[in-house]
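Just one chain is shown here, as structure tokens, and it is the form predicted on its own.
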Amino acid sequence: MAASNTQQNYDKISELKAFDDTKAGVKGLIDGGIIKVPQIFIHPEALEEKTTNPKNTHFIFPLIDLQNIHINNKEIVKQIQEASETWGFFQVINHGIPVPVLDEMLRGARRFHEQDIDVKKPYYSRDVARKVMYNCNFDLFSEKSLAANWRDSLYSVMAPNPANPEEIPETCREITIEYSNYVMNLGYTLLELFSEGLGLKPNHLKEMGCAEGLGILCNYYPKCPQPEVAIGTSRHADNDFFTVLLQDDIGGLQVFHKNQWVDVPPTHGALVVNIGDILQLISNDKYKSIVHRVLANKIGPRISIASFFSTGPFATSRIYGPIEELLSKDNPPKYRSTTMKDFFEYSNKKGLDGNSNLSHYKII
């Protein structure tokens, strides 16, 4: 009786609205000193599973090094296609981006998260047409969203069309645009082993503008005083072609795989690469957009820097479809074709409810 009136006498939107009016974010409420969980945060995601299932250990996630990649292209491709088919994610190392251009990265995001809210609250907003923009959860409003994640990000758009440089904050200005160069050479490297992987020409998916659109979010995940009712990040899957995302030693990255959540191993110097639900479509399936998540930890902060890579704003009427060379009599389209505006419109409105974008764009 006791939950239940707690739950009549909550009102969500008020809760939500206070909060977010503070612009200081989940680390606004860990600097106040709380111990227990805001009500907002509570997920049933973590209710219901509270285990890390640390019967995983003998899956190897994939690790992939791009060393050599002109020598080794054959054998590189096959793995990063038996990947992207079976995990939907995996790791590479070599992958051209300097260590120490990695570290400073993940110290720059750090930086500017951690500094005074009243520096912080100019960038606080929820205006998607802002260039760069600082909130915490970007779906906190939508009727859909289970439960508020307990992690603050700041976002960037870097291409095509970037934000201006003194549009990024100060903290993170330099590194981020240095950043963003390396990231997106990378992206166009894992574009030609995809096209491969494929059986298409190398610069099939380039010249799709698979690549045009580059947004960077920084995240930051503060320590968590009851990890067991909250979550950093939600289950999800991308709403892009593909995403990079660079982790800190703290873990809490989890993918969905052969019915299991199974643990990312944070390790240094490598990138994480997963599949969006673009690719995935236009793939016919061939490729896996796969669900993750992100675990709340009381070791904390956790930093992680996702680089999503689609088309530039001004191509969103552009439509995506399954690929015809790919498609057969034996082979015939899953899914209906798509503008990018309309499928980020839905994905976003949706928001991260647990459930498939790709469902809706299913042919029955």
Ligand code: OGA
Second form
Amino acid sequence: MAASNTQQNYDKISELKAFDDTKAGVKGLIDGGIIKVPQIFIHPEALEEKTTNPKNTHFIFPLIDLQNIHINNKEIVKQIQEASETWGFFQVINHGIPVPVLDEMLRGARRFHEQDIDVKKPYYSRDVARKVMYNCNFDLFSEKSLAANWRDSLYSVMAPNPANPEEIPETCREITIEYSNYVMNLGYTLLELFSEGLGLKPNHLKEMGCAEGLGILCNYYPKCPQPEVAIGTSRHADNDFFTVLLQDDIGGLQVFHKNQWVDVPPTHGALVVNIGDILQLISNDKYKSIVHRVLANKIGPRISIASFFSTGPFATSRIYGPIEELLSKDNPPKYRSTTMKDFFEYSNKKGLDGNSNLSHYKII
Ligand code: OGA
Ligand code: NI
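I would like to compare: after the form predicted on its own, may I see the structure of the form predicted together with the ligand?
Following is the full complex, with the preceding chain placed first.
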């Protein structure tokens, strides 16, 4: 038994390594004409029942209009608070980012992933010290990873201390910079709304540094010949304060709500916002960091742009715990405080293994 496990493990590692050495990602497999999903991508989560439960049609995924935010402030705060407490997810429209900017960001990501492999190869890395990197599965070699995800990604650090413009691939340089400026502004607006929804003064979360760090992840999900055995992004909750997600019109993103998977409807011009683990931690469980995933699809590619708000790698010694103002005798802290360094190291090492990062910090 032990011997065969070791053998299996060895085969898996050499298979992973051979795949990784191509630096061509999942897209390289598709370009090579594969018609079967390689073993390393066969994911137990995909083999479970994964079709959308037809019962979920009665759920209305929250859609919040940010138009006239100063006039309608109370109503918008209420909607955001409710969505953050129950779904941990919502979509926003009239968010201040022009739709042509969104469209060009999706096109820019696509240009990067679809250019000549020799231009992409120098960016292939998992070195967290790098400000720009492209890879297939940041946790490909993690022992806990159940199987590889069917997606390739380009990650750029945009704040604080952003990547130098020339470090960002030319195919998406200009738009990544433009989009990140817009998304940073939206991030600060959302932080005010999140703060008010918690009953705090509008600049509370901003002053805690909750939007100082911005990382932009350009995901490319190639079409999959056997979507029933692979998964685009396996179930996880985000390890940041909050995320702003731009998705194209293909679909496949699902949120685990009230014990079932609910589709997030692609809505042209809208952005998806979700609460991350650290905002759940500092809000002492008032806001929820909800598990989500992306299904693999027969059609593709699907493109998405995830903007992760965190402290960024240079403020990692800062300590975060449940916010004092929210605590009382009846609402004692549910989590121990942590440095961001500790939190990122823990969650990065753990990878997308299907378990929560937060349980590690929970006071039992
Ligand atoms: C993520 C994520 C969803 C998507 O990158 O954390 O959840 O639609 N992405 O790509
Ligand atoms: Ni996510």
